[in-house]
Amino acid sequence: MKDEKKLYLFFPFLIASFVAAAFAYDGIAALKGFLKLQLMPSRLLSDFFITAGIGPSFLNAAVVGFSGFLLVILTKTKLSGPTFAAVFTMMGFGFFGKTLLNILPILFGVFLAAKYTQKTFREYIIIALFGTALGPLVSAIAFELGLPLPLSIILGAAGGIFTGFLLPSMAVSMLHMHQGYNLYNMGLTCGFLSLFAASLLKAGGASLDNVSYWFSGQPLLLELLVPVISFILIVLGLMDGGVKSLSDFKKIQTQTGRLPSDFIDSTSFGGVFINAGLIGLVGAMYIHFVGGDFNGPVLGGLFTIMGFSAFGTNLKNAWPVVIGVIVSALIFKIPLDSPGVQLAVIFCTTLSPIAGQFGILPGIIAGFLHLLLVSQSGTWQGGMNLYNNGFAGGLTATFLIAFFQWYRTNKKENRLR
């Protein structure tokens, strides 16, 4: 890989290796369970792999994330660590969550907005993809409502195409509330509008019951396909650059990760590669070692934190705010397998900044306090926000940052009297 050209080969072979595992594992019947999934329900938390099968889910998440990957060439957006970030992100949540269906209406609904606004779409399309999240609210109204099908589909891709339009006026309000310190902004923006679209619906009679489904199989492909995607990474990181790739792996490690931080931009992609690599594999060595499930929430983690490792996550910021999670769960004594855990565990890495700029201990504080809030966040907005970590994150990260900074500004001050 010796120019960045080369680069926009790995998503195109991605994609067609997700294609060809879904043919291959469910033959014709992967088309029909694709076609299928478009109509049904996707509120957290529905694995994909239990409502429509593996082969569908795969087809699913190529063709998911084929369409952020092909706004971004007809864009013409520079693939940097946000757009990295957001391609992974969406492929990932295409094993739980989002549809083709059901992103379309949000993706029309920025477009609108940039129109709008008189910018052009490329200024918008980081808040497109990863606004994405709110696909569910698109198949709730769709599909849940009990309305006639023509009716519900309208209804469904409009409200789909207003939250859209929405998008891009809070995004920027809700980074300034937690600093740029959770990752998942989007997570906090969609969540904020879910809240709203939840209470909407609630009061007109729809149930918005909580929904699991979680698929605990272990078929080699699931197992497989973080570990050999990792390896793949490390390889090309490595064949990009060789020794400076290594040495760009480590000035990543030294980077705090608050947003907006790109390691792309700030040092290679071969550093990025190997730091998406290595946080794959150990994000699924814990999985493995928890005797976790690789399914589709997990895998979809997996992917996203992949993804971040060009944005804002290394291992250096990561390990304080896991250990959190894990300590927290321990205290409460809620099993480290179960699935809000396994989830926690991988999505906390939002809150990565926090221990980059502040140390071991906020980091651990601020996982500690995150998996107590994700656990009921969920709830609050319906299942309709996808990135639910990413909204637990945010509030974690404006109650933290607050403080910390409170006492350090206060710490200072007497020192100086």
The other form holds:
Amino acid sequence: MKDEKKLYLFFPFLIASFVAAAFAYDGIAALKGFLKLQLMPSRLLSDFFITAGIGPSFLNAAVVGFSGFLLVILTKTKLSGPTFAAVFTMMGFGFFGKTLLNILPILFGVFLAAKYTQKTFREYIIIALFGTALGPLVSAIAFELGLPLPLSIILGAAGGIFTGFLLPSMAVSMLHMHQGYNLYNMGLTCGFLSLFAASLLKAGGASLDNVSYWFSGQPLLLELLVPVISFILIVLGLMDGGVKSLSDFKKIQTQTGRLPSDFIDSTSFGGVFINAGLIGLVGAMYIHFVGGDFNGPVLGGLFTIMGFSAFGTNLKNAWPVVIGVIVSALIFKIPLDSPGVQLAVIFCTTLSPIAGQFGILPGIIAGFLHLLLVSQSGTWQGGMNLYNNGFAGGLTATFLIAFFQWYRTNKKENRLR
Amino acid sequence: MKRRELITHLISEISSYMLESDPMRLVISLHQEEDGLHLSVMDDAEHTDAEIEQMEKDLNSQKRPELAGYYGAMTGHDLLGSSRLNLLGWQVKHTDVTRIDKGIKIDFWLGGDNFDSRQFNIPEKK
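The form predicted together with the partner chain, contrasted with the form predicted alone above:
To see the whole picture, the full complex is given below, headed by that same chain.
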């Protein structure tokens, strides 16, 4: 069986498991909660486990993930590293910020941009899927401005379509800024657009105060979710190729991870599944060890890094950046179990290509700076870009890359004689 | 992307790659037609069989419109890190890597459906 076909089986299984978990947990109330959730604001940090409940959140994550998976199929896009990452990320953010209602206008906006430039939607599908990070912008316009409901939904949709239309042009420019060393490039792109959107809304009198819904309960379902999926991934990876999968897993550890690094393409499904499983397990163990919370944002983060284990993140390039964040937190006396640090430790792996390309010390420096920046960047963009760590990571990568480039160009031995 | 931009980026990426082998001679030749083009790059550096095999693989990889349409924009903008042939491979119609007296020659063929690369003596598939 070809690798791609295995993924076509894996994702429906995962999505169906989420639907089953939703109804097993909350019964028919999961469906009612899911419908209610569509009409709620979702700016950072809105943990759907609090605002809607656990069952509705699982159902929402399944629906959001399925919409991404369906688009991949409909556009006949290869189900490989970037699409694997995108579907996992969309499912994860279905726990805190993305809803079916708030992602559709963004997707449609990117579709219009493709039509306008006479490209196929497939050429912009990665931008569209990750661009759904701007979902809270749609919800904010629709449900936080105090406008009458039918009009506000139309305005929210229009805002989403317009920003979606802008995404392809911005995404490519942002890529040039950090040269592929920030894995969540759409985080930087959406953050950049959110700066303007937040300024506009604030100028119009909107109050975009910080939101903080953070679930701290520890139901067994949430604690075991990532370890169980990780275990399944590792077993599937080993069953797929045995020794070859292990060898491919080792090969993945030697890659820098710089965008675009499709690990499924360069190695195999088996190697990537082992990488994803181990990254998920290590992440979950870390959260457990520091006494963190297995809530919407944390689970979303763990899903995201598992997804990106097919598209840039490996254990070898991730750990220096993570150490950098932890060192930064300890120096500045920010508790390791505080929400910001928990999320930064997980999402800082957006900078793992810096460690992969330039080594351990630059990786640690990147992580160190990342925590400082990400603590501020959420407020700048009004919490409307869900990939706030991608935004901060992009700025950190741009800063470091500019310096590395200047240093390398001007080193005496590199000058033209 | 305009044709001129595309050609500039392709030449930048491939020449950056070839210069990593530190050749003493690098020749770039471009032949344009209305529906396509042929870009040929030659150097005089040492290349192992394994390297050539990997180049062939990267340059003739499966076409990935979803990656070419987005990450393909990085082609020719590589200022740090090593050059990546897969960025080129996603965007060209066909590539040949052949050994010449000293060094190698890489032939790129680009074009729309109307472009008949056989007119440029592209090897027939057996």
